[in-house]
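Only one chain is given next, in structure tokens, and it is the form predicted on its own.
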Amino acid sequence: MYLKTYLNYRNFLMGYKMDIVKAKNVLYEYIRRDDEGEVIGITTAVDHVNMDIKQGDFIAILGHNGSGKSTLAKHFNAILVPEEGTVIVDGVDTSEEDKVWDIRQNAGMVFQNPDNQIIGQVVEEDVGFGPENIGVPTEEIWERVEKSLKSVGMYEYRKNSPNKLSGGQKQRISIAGVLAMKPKCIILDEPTAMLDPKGRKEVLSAVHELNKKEGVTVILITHYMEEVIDADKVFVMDAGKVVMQGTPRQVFTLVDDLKSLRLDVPQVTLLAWELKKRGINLPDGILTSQELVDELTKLY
């Protein structure tokens, strides 16, 4: 009987996720002001927003611009703090001044453009260069550097200029930054959208490995649909709230609904749901091309 109840808590424990993401009742407002200070427009660009996001996952975000999923995204590593609501980050509210470094450190944030992140005139130094601030042995930077490099396939440029690598593969240098500070969490605002479609697939490949081998929770925020199809969970946005959640083939099922919100779905899942209105006997949902295929055969 003992050793039944140990070893079911065993596998309850081993199967449960904690919350590394909790967002509840977030407010965040613009405040416009003329040139003598008077309040001239407030925008909410983040509404009463709940969110938890567990140890682990790929969550992605998804919305237009101007949906507040940027705004929300610089709350998870204290870039701004919320107005109303609270953001815990592994335990900490970030909304404790003395423990920004602890949050940042626990959740590091990758930006669209890798040219505001890329300071080193060489790879490596500038890997190197956040865990050298917070005070890591040197021996340990190198190690850290080495790893980071090699999770995002990108330890033979170590001696290069960053200048002269590709975008994609400065993003996965920017990344590789991140990664050397051993954060639990990367939230990746937009990462792949001044990228090419190969430079894309670079960085999201990267991403993924890091999730799966690492164990590194993943927030995506993006508007490219196809990038989230591999996503645990989908969070949609919109005017600053959240309007739509669940995994990628139960919001993309809503295909009416992600139009009305001016959001696209895959191309695939587009095709699927046409011929579907024309009478062809598909499922909701369909994400990939290989689907889509498998069900026509079944058909046909």
The other form holds:
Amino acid sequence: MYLKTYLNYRNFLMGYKMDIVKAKNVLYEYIRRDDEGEVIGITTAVDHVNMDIKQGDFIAILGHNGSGKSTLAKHFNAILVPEEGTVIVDGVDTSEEDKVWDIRQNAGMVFQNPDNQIIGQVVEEDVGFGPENIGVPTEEIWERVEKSLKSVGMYEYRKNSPNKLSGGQKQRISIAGVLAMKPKCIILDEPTAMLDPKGRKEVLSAVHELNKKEGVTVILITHYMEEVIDADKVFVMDAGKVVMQGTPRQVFTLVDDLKSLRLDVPQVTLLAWELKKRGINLPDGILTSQELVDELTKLY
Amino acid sequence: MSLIVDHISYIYDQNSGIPTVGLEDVSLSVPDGQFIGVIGHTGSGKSTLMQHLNGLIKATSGTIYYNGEDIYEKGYDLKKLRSKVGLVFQYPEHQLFAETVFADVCYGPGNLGLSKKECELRAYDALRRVGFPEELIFTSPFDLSGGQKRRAAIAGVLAMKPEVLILDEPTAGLDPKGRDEVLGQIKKLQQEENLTVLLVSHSMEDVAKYVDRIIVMNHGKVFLDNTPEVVFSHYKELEEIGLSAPQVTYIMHELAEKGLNVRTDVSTIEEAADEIAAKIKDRMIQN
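What does the same protein look like in the form predicted together with its partner chain, given that the last one was the form predicted on its own?
In what comes next, the whole complex appears, and the chain from above leads the way.
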């Protein structure tokens, strides 16, 4: 205990960030069975993955449907436990069964469909459900509910029924519910897949706020390339393996490689790439409209 | 003229204390073979409108004509209408249930009272038309990838041989390649077989790339109904109602402001790249 505190302090002084999630050689296989229970095949969903995620980072995971990214993410809060290798979340090995609840409190998860995650009849009840469940004193529950709702910009809806909210609002309530557990890390598995453009923006900006202001580590899984451009680091998965990693700029320079992995690049990057093919001289890895317009105006 | 929506309004919970307007005085005509995008924020009424088109919901007032017949007329065969106007719901793969993909696709035509042989021919044909991999036809739908399940579900509706195909967010949750494959296949069906397609989508980029016409819904009313070029030129109004134009539209406007005389009514990457490259090369020659 003292040693850990000492190491934390030392790392703090030296400017190191601690690992919040550390996946080492993680292997996970699904066994497919027929109606009689006979094994008919094995799918390796996560294939010896190594991943170090630092406290406070904003991480994105990309990959086509079936590439293993959701299966991997389920390892980060002990919904799944690796068959081989280890996953350490905030210093705790996820295979320690008696620590499961500590891990889930530290690493909260938000899923695709907001309607499957909301149970309360009133917004503030829904958000308070998690802390109540782990025996947080009533007074503190209310403080946490208020703070969480404010940080996703939904405090004014605290007395509303979740049924009457838009998809983007519901997802922000789900995020507030996770925040009320005071996690160090939040994992979002395609949180915007079902939302309209406005809802998508609301959710993304709420997540970025949490990361910047509260220092919560964010692990975002998405199929929308635009949502990734502000991440600190991007991991790309294929067939259960991490096949690319780097900053968004590094990763999105590899347009052809991403396309062959059934992925894409942001619209702006794609436009810049098409312009280069047409003989216009532009640098690699343009990510925002501003950058593109600035580069183009230099040319005329 | 295949579908005419004539001044329909729809009110939810009419008999309860708090009636809510779902649709208000909507009129449209949908000619044969058009590819139409339907956009609008969550709750704007677009899904409600789509469910009117095949008679799943009955309008509170106004009527709908399909091939010249009033679908609310007494004795009108709604079952037949539903086979002609096929509706693919969001996440249609949640409705796959049979033991094999093939059996699942046969289910719809089976309900039309066709012979087993005819059903199987149609199912096979529908799976081929959506580009479903032949070797997977007799596997369980639950062993498929997301994109394959989506195709199987769309084939189930196509096997009914609809003249109009309505798709509610057919690409939600698919990876970028899967989105292109599904929409590309639908575009091909529309062009080759003159199928009429209504695509409900939250992706302005997808809509810009594939459709001939866009209907914008807001608060249960038709807010705009025009070509993508015209609709996206109203990008400021679109933002006010929670939508946006494709990102390239914004870039074109910005370049025009900065003195490059590009067309601003461009909404796809290809068009934008051609236009910008041409104008920049002109400038370089002049200098």
